[in-house]
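Given as structure tokens, the chain that follows is alone and in the form predicted alone.
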Amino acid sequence: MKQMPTHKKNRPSSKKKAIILNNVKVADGYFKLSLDAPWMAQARPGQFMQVKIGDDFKTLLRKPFGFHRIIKSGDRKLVEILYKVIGPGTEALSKKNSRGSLDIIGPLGNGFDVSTAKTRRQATHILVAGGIGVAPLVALAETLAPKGKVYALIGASTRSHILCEKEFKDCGAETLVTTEDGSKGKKGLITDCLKALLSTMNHQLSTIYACGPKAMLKEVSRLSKKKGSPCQILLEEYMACGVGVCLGCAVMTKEGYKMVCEDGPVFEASEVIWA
């Protein structure tokens, strides 16, 4: 049997009161909460926050959420989270008002590497999201931008739940869109998108960077090994402490057992060992 890690120190990171800017509604169950984070602005895209919402017994552990948006523009230095309504946390805080404040700790975990991202402009940059793994991947649009041709792939069960195509749009990414039911694009799985894509391709010349179900993540994955395109994938697995001392967020890789929050939550796609 497989020993499971021994947990390692986490990095430097901030505990502060950060300042609800907004907190609001952007479709059904759906909520963009921006927050006056100035230290954030050092965060990369993939990494995260634990935030605490409340102290009764139901909220009393802090949710970790992905960095949407990170904007450091002139004096603006603000962070916005993209989160989806599903428990008594998350319920709590869709009610958090504006001029509120949320303690929050962050950034945490490893961002997605775009240090070597290639520059010339007929490198291209595959984004590929599903359901509400879309939320970090908008800061990473915004990041590869500059670096050559962007497209963002969304996928979803249905219309109502294809979120952040504008956004996309806005960042000068051509934007493709499958809904399961066929109410919204193209009608079909995200990855049979991103298969078709990858056919018209170069792929020394093409990086892939997904988030989204597991299943998805996982046909990403073999697509990408089958196509020999470069792949980072950020995994979503329930964080408890957020710094590698709980061990609940183990994934099994080459190298033995990881923390998703500690030595994550992005990871090269062909280091994941999926079951």
Ligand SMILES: Cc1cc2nc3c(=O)[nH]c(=O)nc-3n(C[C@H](O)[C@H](O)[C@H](O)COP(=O)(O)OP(=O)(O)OC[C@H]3O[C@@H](n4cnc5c(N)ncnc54)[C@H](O)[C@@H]3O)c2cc1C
Second form
Amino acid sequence: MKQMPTHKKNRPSSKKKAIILNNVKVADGYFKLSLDAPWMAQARPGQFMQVKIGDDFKTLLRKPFGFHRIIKSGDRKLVEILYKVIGPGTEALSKKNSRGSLDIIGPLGNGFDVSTAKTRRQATHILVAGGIGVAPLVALAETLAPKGKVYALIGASTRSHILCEKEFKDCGAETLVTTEDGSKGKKGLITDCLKALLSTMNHQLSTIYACGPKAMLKEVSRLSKKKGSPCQILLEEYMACGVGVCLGCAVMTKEGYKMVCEDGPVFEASEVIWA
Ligand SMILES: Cc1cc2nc3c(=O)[nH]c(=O)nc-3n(C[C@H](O)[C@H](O)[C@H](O)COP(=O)(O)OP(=O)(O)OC[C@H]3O[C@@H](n4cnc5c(N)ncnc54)[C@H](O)[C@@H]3O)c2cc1C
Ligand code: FES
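What would you give as the form predicted in complex with this ligand, now that the form predicted alone is on the page?
Let us now look at the entire complex, which starts with that chain.
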């Protein structure tokens, strides 16, 4: 199976102030932040930025966020983050006003490898999102859409946590939804949906890309291995330093421990050893 490309190390990325264009609530507990940061528009889907949110003890450490959308149209160059409020950092971020600024570092990390997509036009790309794991997959869908058929599989616990359906449809992706309580789409787990979809197609021509909770990623990895489909997973491991110093984001791989911040956050699923 193809190896991920050698990763660019994180340290040289730029630290600059980005202007907040918008910071809006898109669902209960979920916000979308648009930033005027032209130097970030070169980012690839799956890369991330480290955001300095505040100066007090609880928000001092920079927080990592993936690129939800990377918009380059004419003179317009902006990036968007879609985030879930889960603690003091994201809570403080949700209070930031437009026209304020944010100190950000990036783009960081390797991002998804879409190089094979350029040559395999008849390939099918299956994006699997669990909960807020949907955030970086929209930018990926927008990149892959001109290169072939894209499926977006979105799973969440309940209807109000299903995000980005419209964004995926707007870029031509066929969108399938599951909720654990059955309030929208099929009742069940998104991995059941993946299993059913894989049984209908040529696995060799399908590439899977996934982001979401660890249990979901573990099952996606198992299914991809069973079917022989290449699979890339984005690990949103808890980070402290973000630059390979604290070892707080280590994951076990077949080659030993790797750092999500420096070696990832995207890994070949077959590379990761699950606990
Ligand atoms: C590469 C990468 C990309 C990310 N992209 C996004 C994104 O696009 N949108 C988004 O909403 N979030 C994303 N995250 C997660 C985001 O960084 C955290 O939600 C954020 O740092 C939480 O900060 P906080 O101060 O609000 O909460 P904290 O006080 O830091 O955390 C609150 C609780 O959540 C737990 N927690 C924090 N971060 C994580 C994590 N990564 N995984 C599991 N548990 C965690 C903590 O242990 C604690 O129990 C990403 C993380 C990484 C590593
Ligand atoms: S976050 Fe410190 S080593 Fe990755």
